[in-house]
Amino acid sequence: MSAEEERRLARVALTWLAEPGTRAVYHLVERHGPVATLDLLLDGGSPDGWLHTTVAARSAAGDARAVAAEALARADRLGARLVTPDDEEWPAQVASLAALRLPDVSRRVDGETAPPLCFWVRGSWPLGEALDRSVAVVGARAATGYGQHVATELGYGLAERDWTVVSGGAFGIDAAAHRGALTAGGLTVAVLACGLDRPYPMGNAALFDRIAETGLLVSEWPPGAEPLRPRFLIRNRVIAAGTRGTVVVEASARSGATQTARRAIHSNRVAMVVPGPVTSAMSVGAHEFLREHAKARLVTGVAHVLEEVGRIGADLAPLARGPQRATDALDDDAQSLLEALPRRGAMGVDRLSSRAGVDVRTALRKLSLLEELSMVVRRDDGYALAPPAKHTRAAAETSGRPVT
């Protein structure tokens, strides 16, 4: 075995004695090499008890090296591949997560937050290319027909325009996510918190096959490793750290949608919220997170989006505008003048000007431009409003013009 192997084989082995995220084994990799620590920790050498108990716990179920070998001999057979710091096409983003610590901690989970050791692959896209432009679409389970419209949309037009759609391949937002891009022919990955060869939830097997054919399938355990529960808090810090922002869509007061968004806040990544009904328990989390978070961007579509984690001034997001009006184009005078005229009938001009506060000279001026536009008619009895179907007419030809 080559020593390049060898240093492979060991961080298998290590990431299998110990969950993904564990910072004291992250630590010894980095000082001592994968293979020196693999073989301090089979020794008995942790510095950590409580990593030195779960060595200990995992070593009588079998031996490290021989589980390693055999997870490589699977996931080739499946024809995954295994992606370590030391392949070009490691994504070197997820290094920031050495200095990723959260605050208020009271569960190992939450504080276990170090960068991964190695990567299973499933799919043709290099790793690093595939989360160099990639922003990650997360929410509940249970969403509503609301929440999984709005994330297909986002899924769609993130792929749309050659960004890559990053989710955790569950029921609701995170399947709505994908399809949206799947269905824009656009790249999207899974990050799992299992096994390529056990993708979970089952139910959603034909849709990690299309993922698989286009894009990529991402874990941190080996092949045959079981979806449990604290391992998709593991991952998410994955999901968070990897792309350039994420964005919540649907969250309930308990989600790990929202603790990935915490997560991609405290990593320094963007953390963005589409509001939902304030009446919908689907959306309680959400608006939570924006209440509790200073940083968090609320959001509406890519637009948004794209203003959030793209290129500084070059990916602005249209202002939101009201149908334009005739009106919008008078000034403060000529707008007192129209508004002051009875709603039917003529009024004269002396008594109008009076009305509206200008002088009567000002009030002929405008008037006349009102008469030009259309709206506002002469009569004997003075001036009055111009039938609605004029002042459609006007709307088109002052589109941006202004009356001064």
Contents of the next structure:
Number of protein chains: 2
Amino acid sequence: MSAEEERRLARVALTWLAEPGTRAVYHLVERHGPVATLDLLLDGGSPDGWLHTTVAARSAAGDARAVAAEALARADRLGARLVTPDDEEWPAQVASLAALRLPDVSRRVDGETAPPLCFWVRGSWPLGEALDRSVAVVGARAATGYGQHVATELGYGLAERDWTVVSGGAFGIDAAAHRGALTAGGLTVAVLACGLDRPYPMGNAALFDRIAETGLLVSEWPPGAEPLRPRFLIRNRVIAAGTRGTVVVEASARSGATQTARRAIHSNRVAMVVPGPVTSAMSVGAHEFLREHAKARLVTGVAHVLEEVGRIGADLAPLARGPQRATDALDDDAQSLLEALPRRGAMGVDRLSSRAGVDVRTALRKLSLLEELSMVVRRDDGYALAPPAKHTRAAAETSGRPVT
Amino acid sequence: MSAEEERRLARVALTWLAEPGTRAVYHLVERHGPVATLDLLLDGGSPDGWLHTTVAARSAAGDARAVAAEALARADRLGARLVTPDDEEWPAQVASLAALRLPDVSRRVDGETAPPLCFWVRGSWPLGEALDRSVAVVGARAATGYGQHVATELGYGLAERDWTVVSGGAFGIDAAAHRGALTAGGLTVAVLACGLDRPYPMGNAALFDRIAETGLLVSEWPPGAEPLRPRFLIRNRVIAAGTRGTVVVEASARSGATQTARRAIHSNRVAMVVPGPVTSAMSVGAHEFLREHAKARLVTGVAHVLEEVGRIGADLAPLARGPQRATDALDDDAQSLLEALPRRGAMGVDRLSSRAGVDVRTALRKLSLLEELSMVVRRDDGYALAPPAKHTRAAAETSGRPVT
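Next block, the form predicted in complex with another copy of the chain, ref. the form predicted alone:
All chains and molecules follow, beginning with the one already shown.
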């Protein structure tokens, strides 16, 4: 096993020994790296009693490294991959969770908001790229028709403008937001609180499959992990910090959706709330949040949301992209054609060639070449970009990095 | 004509010569009094050209003092009275309009927000007392069922807690708020933008009559005045400054209701907004207002409104009440019984006597006496306070002030 593989295995083992977000574990990993941290914890060297007890209890149930290896094998069979901070596609913005401190913390889970150690991902987009221009749309499971309508419109409108729609895959608002994005042919990411082999809720299984086809299913928990109650709260910090802003559409009093918005505000992301009829129980939490948080913004549609996240975007340095790509080796004409292709959907060769400034004959030749390289796919209605995993894979192959 | 009568006549004439709210006129009256100001303006001594032209144009149509005298006579036949700052019942809080400066003023009407010179009032409650604990509930004329429901509930709930519900008597939200207050047996005040003899809109005539019976119809304009468009905006400053706070229930984009709320904010009153479905055109202005004004408070019901105006109430010194009352001459037992009577509705003699700490026989004797004095009325279900006009009249008679 290479040193890198050992580090990856250690991160998985650590996430199994203590729930994601545990501050003490995160700080040990930052200081000593995942392998030394795992050894330390397994040797009973936990810095506090609570962590000591937790690690001991889990260890009694199995060997952490063996469990991690089994999880990696299961993920492989499932077509899921592990993503760690060592990977190009790691979403850098979740590091801001290291500074997240929620006020008035009474439950342990509200205090343990450290950055994730790793993600399990199903779907072909690189995770960091998918989350770069992203907005979370979250809300009540028992949503009303009004809420579902608004969430669908938001999901559709954001996706149409090339924003990734992130949500939690739950019934109601979450599902409506995902569906809106899918209908627009856009990118959507479901961040789950359980193993990717058993996405919860079961009733959304078909939706999860559609999301994995064109977007991403993401979880901090290894395959097999159950959707335990506190995990939804732990997961919410990732939805909040992984996106540029969180929109709450319908939330009853003390709902999980407002907990995500709370984490967004305290991570210096925009928390946005869609109001609703004051006669609706499903808007009580939304209105409460607007009344209690001066920084929360009332939004009524996509234009307002874009205004907010766009403003933030202007302040943020562009996120680092992966370095060498296979495309760097292409000639100018081929590169122009690749750039001329729409991010999603196909385009006819006539339009493509005029867009790229390349004559039609050259365009046809270069497009055949690109097809050979699996960078472009031919369709009835023209040419389209191949799913990005192909790029990543190609880049990985040339750089010698294993593709998990 | 007494000096006081001359001053009253001059105020009416001035309001006819230039629209209420005109700053130049208000400042002249503050410095020189109404009579000298009227003489000055009629002699062509207006301090600015615009006012000069306005006064000249009006004067060409009639003699200002004669018009004012006719207005007073008409009001008398109508059962309406003139109220000026010299009267006990003048609502002192409208003086704050002297300091009101709206930002980004483009229309003259937004700049002319000086305090009123006088009010015409129909109904028996003293105006100042009626407006002391008052909240404005305003909104769209083309209200939806949702908005009307919310406005009715607010009107009812506020009235039930002894708050006066102030609105503009328009169709839709205004009418619903008035009706809610009337249903609760509470006090409601309609501030109109035209003469009290032709309350606008005609379709609310029956409502206006009900309001005048138990509450008040109020206007700055003399009988006969038409409801011209700009007058609604001029009127709105009185709704804003005469109350402790303004609640907007439904407002389309750029509605008059949000103009009232804007005047409330800039008069240091609370501006409150009830959100609604973002899919409703009738909530667009409401949501815009919440987005644009950081000081605006989102409220979802009576409890929130009371929280806001109650807080302000705690900061405000209690408003000055009229001095000598007929009740000052009563003995302790009679005073205790009067105080024990509910502000509205009747109470049986047993409960009254125990509440007042007076034995039943004494209570019966004192209540008969109070009935003789027209301070109390006997009903099937016990005793009730007589309508307040009786008090005012009695007090006025002893102090020699004419009752208009």
